[in-house]
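One chain follows as structure tokens, the form predicted on its own.
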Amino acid sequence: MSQATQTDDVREDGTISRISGPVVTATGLDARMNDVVYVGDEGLMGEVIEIEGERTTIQVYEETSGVSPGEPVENTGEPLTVDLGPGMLDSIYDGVQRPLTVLEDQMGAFLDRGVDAPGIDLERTWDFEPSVEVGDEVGPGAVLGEVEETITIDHKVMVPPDALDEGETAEVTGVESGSFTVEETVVELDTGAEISMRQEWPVREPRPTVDKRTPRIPLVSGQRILDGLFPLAKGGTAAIPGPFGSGKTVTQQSLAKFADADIVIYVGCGERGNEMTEVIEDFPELPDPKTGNPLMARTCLIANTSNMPVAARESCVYTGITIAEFYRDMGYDVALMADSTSRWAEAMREISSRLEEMPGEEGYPAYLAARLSQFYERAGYFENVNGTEGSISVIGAVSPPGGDFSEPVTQNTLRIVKTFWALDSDLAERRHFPAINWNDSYSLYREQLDPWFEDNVADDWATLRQWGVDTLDEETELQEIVELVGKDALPEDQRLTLEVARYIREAFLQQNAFHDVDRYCPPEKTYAILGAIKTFNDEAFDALDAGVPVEEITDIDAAPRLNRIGTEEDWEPMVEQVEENITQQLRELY
């Protein structure tokens, strides 16, 4: 988090009168809503969340044990902000943007209370290459030049959106190239503004844009069930609800690793420490499938585990979305993973109860739906104030207790997001991963994304997908009959449909996230696998119509090879050969 500075409007400090966990009440404090304050003799960071007469209520982002009434509260007069500039990628922060790797170097694995550090390195120099000259006119958000932030990402230095009024322009009166720290001036404007590479922005305030557009390009995930059946658009919103052990974190990690976003922001919000440790250890070792460079070169991690203070958990999603908006303003496509929004909602519930607010359903605050909406609404495909276009795709995991999708967080999220990937504990118990239930899941982006898939993958993409969906729907209906009377009581054509649906489930929907090849499946391969299953379906029904018994059709040895296409690196000749063998063997039967 950026070190909040005192404004010209000097405000009086106060004293602690009451402490209830992370919620502290102060008196005599001259403050505004959302001001950052430093609480107690140790200077614990907090934020004003309620003002009632002389009483000011503060949520503290650190453990408050040992703090006592009568200790001072110092007001900064500034809202909770983040440092924005080169150096955020390949970094690991906590919920209020304190750089954990920097603090670890200073004091080891256990952090002292009251410590703080800038979100970006203020002493490191960057090679700035300007793209403007003296005399150029620039407006809010205009790109002034670039620095190479990582081997993968060029960081665009921009005029802060609040440096000029909307529609106002300024003339460049001075520009420098060379090596600079993030606080040194690189461009001067005739308004007197001195622009550096560093910006600060309040986390609860969205960065301005010109227009929010309908997204029409998919966020290709490399997961067959997602790209093939329930695609997400760049700039779209998705929810992954599921009970414990159903694979939410693995699915989100796969998306973070392989989705074709330029930038990935991974927010571990209240998750178990061992899961976050796995992310922190794995990501630096993984190659980016797009560039071959380290995956961390385009990734920013925010680690706020379940044993960290609950108030910082409430702010971590805002920290993540603000960093995402900064890179969106540069024209990048950003994917933000929030794992999980249920823990965020639980943090709001705990703070709300300590404020003695009127509880809503299941004890959550009455404003739960509004907070979720405010967060997801910051996603989208935007035209930025500087003329570039960028997107933020938000994928939020939800952890409903006992897998109950009727609980408030899941239901309120469903009203907001347009893509729903429902994880199923029954599928997980059968070792079917990803355990996404194809009957309960949906995507409202399919029709607007079909033209892209038809232009870039295959012109019958939508037709083939609909065939797969219809086959799975028919299987679901037939399974109800099978449970009553048994499979052998079905007509032969329905038994064959069940066999085709089995291949869709096993060869297409199942995917091994830990296999070197199968963990990422490009759309072309996704189409080819489903197309090969369709070939088996068509040839098998032709054979059935010719009088071949269904037992002989399902007994051919070419069909089981469909299950091995996903793990085949050189898959194109294999698909062609499997289709030829299926066709040949089935036609030899009649």
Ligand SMILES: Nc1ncnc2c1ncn2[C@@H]1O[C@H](COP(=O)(O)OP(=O)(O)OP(=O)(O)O)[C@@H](O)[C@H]1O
Second form
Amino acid sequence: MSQATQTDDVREDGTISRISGPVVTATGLDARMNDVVYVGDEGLMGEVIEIEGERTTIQVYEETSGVSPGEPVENTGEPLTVDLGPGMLDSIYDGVQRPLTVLEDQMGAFLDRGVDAPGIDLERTWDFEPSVEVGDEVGPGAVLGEVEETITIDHKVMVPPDALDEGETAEVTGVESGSFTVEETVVELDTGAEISMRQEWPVREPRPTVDKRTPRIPLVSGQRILDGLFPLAKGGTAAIPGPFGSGKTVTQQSLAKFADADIVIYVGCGERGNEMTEVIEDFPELPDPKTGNPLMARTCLIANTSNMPVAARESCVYTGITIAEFYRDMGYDVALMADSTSRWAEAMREISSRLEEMPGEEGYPAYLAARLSQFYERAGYFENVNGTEGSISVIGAVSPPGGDFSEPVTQNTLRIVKTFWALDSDLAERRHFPAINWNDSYSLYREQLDPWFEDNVADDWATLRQWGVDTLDEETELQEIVELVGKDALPEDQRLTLEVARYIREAFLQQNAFHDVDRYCPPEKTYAILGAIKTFNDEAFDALDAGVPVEEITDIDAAPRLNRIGTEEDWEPMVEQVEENITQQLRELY
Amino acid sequence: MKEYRTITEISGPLVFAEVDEPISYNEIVEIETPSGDTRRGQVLETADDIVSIQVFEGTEGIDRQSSVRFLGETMKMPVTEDLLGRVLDGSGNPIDGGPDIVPEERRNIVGAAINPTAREFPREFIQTGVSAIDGMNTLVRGQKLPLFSGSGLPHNELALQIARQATVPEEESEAAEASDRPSGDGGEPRGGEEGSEFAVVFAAMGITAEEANEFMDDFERTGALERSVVFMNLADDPAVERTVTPRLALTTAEYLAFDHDYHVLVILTDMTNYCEALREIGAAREEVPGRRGYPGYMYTDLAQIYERAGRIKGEDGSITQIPILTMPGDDDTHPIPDLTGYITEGQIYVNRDLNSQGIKPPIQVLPSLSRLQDEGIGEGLTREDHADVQAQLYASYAEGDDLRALENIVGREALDERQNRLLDFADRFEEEFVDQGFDTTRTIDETLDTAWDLLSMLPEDDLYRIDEDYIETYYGESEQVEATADD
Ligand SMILES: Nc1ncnc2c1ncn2[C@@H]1O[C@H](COP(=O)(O)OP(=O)(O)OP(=O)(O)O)[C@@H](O)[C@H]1O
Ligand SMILES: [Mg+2]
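The block above covers the form predicted on its own; next, return the form predicted together with the ligand.
What follows is the entire complex, opening with the chain shown before.
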């Protein structure tokens, strides 16, 4: 969180009159909605969420045990903001952007309260290389220079979008170059503005852009079922709902590791501590598939684990998306994962019920749908105010109670997002991973992304996919019959289709996130595996037409090798060989 | 300390009292009834002039004349290493007739969250000796892995079997290291003789005296009591007290683990009773209920219990949690198992059908899961083939189990050879792999060898989840396996 800067208008402090868990009521506080306040003798951070006459209601971002009525409440006069500037990558924050490593240095392994620290290091210096000269005209958002934030990312230093009015330009009157802290002035404008590397931005307010475009480039995920069947666009939105243990987190983490985004913002919202620790331990070791540099160099983590204060859970998704917008403004493609948006919704519900607001469906506040859509609206493929293009893709996990997708958070999310990856406990139970149900899932980006795949991977990408989808559909229908009468009652061609579909499921749809090779599948390999299954299909039906009994066809020993391509690093020769062997063995049968 | 006789309302477990000084949130309260009984409680909500108090020991006998004293602090647990071997009630008072507890320290029972940057990811394999766990859903040190059971099922036997058998293999070096450090009694390594044994913190919430005796007898018989701290809130003890019992237990566990280097195994039973107590308080406060009448904040509340497990960088001790819960109506979509499953790192299902078939322990592996196992198994940890064998067992057993439904309709004759094999496989998996008895312990090698015995009844081509090198080494060679496993 930004160290709230002193404002000109001094505001009255108030006094606590009531405490109920994370919700505190104060009297005599002169505050605006969403002002950040410090509560009690320990100065616990909170935010104004309701004003009713003399009474101001505050959600407190820290545990409130031991706080008493009569203690003071101090207003900062500022809304909840984040510090934006170099140093956010390779960092881990709590829900209000306090750097967790700094907190650990200050208070040890357990998170104490009443401790604050700036979101970006104010002491560290960065080498600023200007890209403007004295006399240049610059507009809002204009890039003034850059610093190497990490080995992967050059951080653009920009004119804050609110430093100039829209369309207004200013002349550069001073430019520094060399080593500076984030607070030192590096560029001066003739408006008198002194620009440093640090900006502040209120988290609940989207940063401005010029235009939202139709996304046409996929966010290549390295996951076969996603890229192959249900692709997400750069700038797109996706939801992953599923019961506990079905693979939401593993999928989100795979995306964070392998998606071809420039920047990844990973928001652990109300989930497990160990899952964040895993990311902290793994990401510095793993290479970014795009650059080969450590993954952490493109990643910013935000962690409000399930046992951390619930109010900070409400804010963590906003903290995350605001940081995402800042990198988008630099022209980067950002992917934000929120695991899990249900915990965020539940935090809203908990605060709302303590405010005794009128509950809507299942106790959620009536504004649930509005908040969800405001959040997902901040995703997109944008033309930025400085003329660059950048994108934010948002992937939200949803944790429906009892795994029932008819509940309000899932339903309201589905109304907004364009990609739906439905996790299925049945598949997870039989360890079919990723347990994404191919009948229920969809991507509305499919058609608009096909041209990219056709240009960059294979020109029959869409045709091949359609064949795969049709085969799986047919299998679903046939399975219903099989469940009643058994497989042997089916005609031979349908039994063969079942066999082909089994290979699609086992060799193509399944992908082991924990296998060193299989965990990342480039789109070329995705295409090649499905292509090899299609070869088996075509050759097998030719054999069947030539009168070979189906048992003999399915018995060839080259076919099961299809299942091993995924885990093969040197897959190209293997695909070739498997196809050759299949063809040869099948043709020998007639 | 000021005494108030200002109770305005008594409602279920709640007491409301007027006050004229600031009372802090979560402060501890003593209420004395006219008959001289003292009850303890905690401030649930505080305002300038009125507070609401949740009374742990029940509100019977409290009237408007009762006096209320605010103790000026939040609830604390007195901790000391001497708690080992002691039996306490659900509020932490000794009930074993032993000496008074002289605390080293008094700790706030609302544990602070462990900073994720300070955690160490759990990855040390715990051998429970139970094949359905070790082979299929491996437990690691610092994990929270609940038993999802139903009423009348032998979850206690299973929990005891785990507590009795759990060891961390090949820990000699660490044990030797531990013995260099000074320790509580006579220079013995912390956490028991082997250095790999666990200290057990056992918290009973609302279980019957009979069930409690099962645990106590076993602890005494095996000598485990010496390295255990037992908290007992039984079925006829006050329900509201159950909301503090697990917190007292976990505060003790944290002290033993992170101040005294013990590897602590925490057993919490029965979390269903805990949740019922939460619901009761919520209802008394007239809160807007969440799903099926349970409080909307139950997820957060449970997380504050379950997340108190794990490892911390630079600390030798650890906390492993095995909460037990009985699913109302055996329904795992019920909020209690559902919210638990969303927080814990997997779950083990104790199954009614398998139990009636006499399978011991009756673990249904298909819906069971251990999320932390991936870094705890494999070469150098358990065995190179472990992950692949597990994946294959899952795939084949799931397929065989599915076919049972079909078999019921069309009969075995209508099924092909492969299907018949899978059906046999599923049966043998339950009878040989899962059913091992509550008193047998199996090493991980024995578990995996048993698995290969079963897998070898399937043709090699069907073992597509297993690396071909492992098939070559282990397929149909269970005798030879013993020899190769050691190097
Ligand atoms: N692609 C995959 N490959 C291999 N294993 C997987 C894969 N996806 C999921 N799993 C397995 O499923 C387990 C549960 O997955 P995960 O933790 O992602 O579930 P979740 O949906 O996030 O559950 P929760 O809602 O409780 O957080 C993992 O620990 C892992 O064992
Ligand atoms: Mg998860």
